[in-house]
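The chain below stands alone and is given as structure tokens, in the form predicted on its own.
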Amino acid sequence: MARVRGAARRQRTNGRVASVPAPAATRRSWARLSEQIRACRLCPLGFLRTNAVVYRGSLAPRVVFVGEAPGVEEDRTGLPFVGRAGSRLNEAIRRVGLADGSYGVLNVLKCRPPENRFDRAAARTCRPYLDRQLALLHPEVIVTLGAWALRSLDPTAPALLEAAGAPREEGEPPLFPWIHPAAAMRSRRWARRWEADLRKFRRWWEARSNKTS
């Protein structure tokens, strides 16, 4: 599992808990890791991509969102969740009360798979990168987006629809599964589920933040 121990770097600002900038050593390690990911050709996807997709967000996040794989727009820009699903995710992040500088977004796969089909063999190749990213970021909470992201980080989890909307606090940091934001755009049923899970996360996150503030 890629869940790692270590609390996020935090400080109190006007009575609120906020992230602080990552130490210089962390920034240097992150830069080296990012260059390794961008240069990677360890699996066939590395030869098919336009850009490797590394990360967007703070290097001292309280929450890290882990998706499954880059899509067309992500492959073009080199940034995760910048297409329609990314817009849906950004809106959700604002609604659950996460401020800029308190979160980050990445994917299990660093390169786009053909036809956007999750590639389990490539995921095994990418796994050391994911582990090192999470170890450097030290988030308080990991939010998984979609079934493959959940399965990658917690192989013991039940099916996504059973797991989504409730924290999995057996390890550190805890996981909070969501359905994928793209699913929320497919039907009213999935949109309602998305909304319900966001409300559950916000209540849980606010309660957790109050305990640690």
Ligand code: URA
Given for the second form:
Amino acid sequence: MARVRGAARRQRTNGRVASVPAPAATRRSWARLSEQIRACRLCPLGFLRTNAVVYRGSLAPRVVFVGEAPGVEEDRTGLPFVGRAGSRLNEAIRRVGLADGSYGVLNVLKCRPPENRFDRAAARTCRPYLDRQLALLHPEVIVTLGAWALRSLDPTAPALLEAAGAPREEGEPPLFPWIHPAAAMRSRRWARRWEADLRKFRRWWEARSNKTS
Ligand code: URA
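Previous: the form predicted on its own; requested now: the form predicted together with the named molecule:
Following is the full complex, with the preceding chain placed first.
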């Protein structure tokens, strides 16, 4: 991918690093892009959806979480990660200590695929949207959730279970591969892996934040 360049806009307030609001030009470009995504019919999924699912979160995020594809609740509401997997993700985000204005959540696919099966052809069509979103948001760090999100953003990464929990810092911004929150709910073994990777992410993120503050 054209991994995006540049660090998020930040400022120090009372010794803490905080995101500052996105400039007006970014907000205008974002609104235009979001409209294009909502009107998109470039692939068959565009004719099957109830709502395209664009983004939820800050327009000046320090961390962006990238999931795979909207599910039934996301299709209904037009917002990413609002079902059970979303609750799991939100809980993890809280435990990592990310405040509301400092993160955002989106998906590789903007429309729900039938039977929630990741659709590679649709992902190629959606790709320019993802790249433009990440370029406008330019987060400090991207967290990929699940194998398809990882493969989409870093085709050279090893298989998910080998990659998850180990930051990939050779690109800009760096990636942190994580398993998908829905997988964490499937078995105790995956839940343990989710927790272990959560701890790794928290340590890595805190160390990065201390370095840049
Ligand atoms: N799973 C995803 O990958 N994305 C969502 O938005 C919901 C579930």
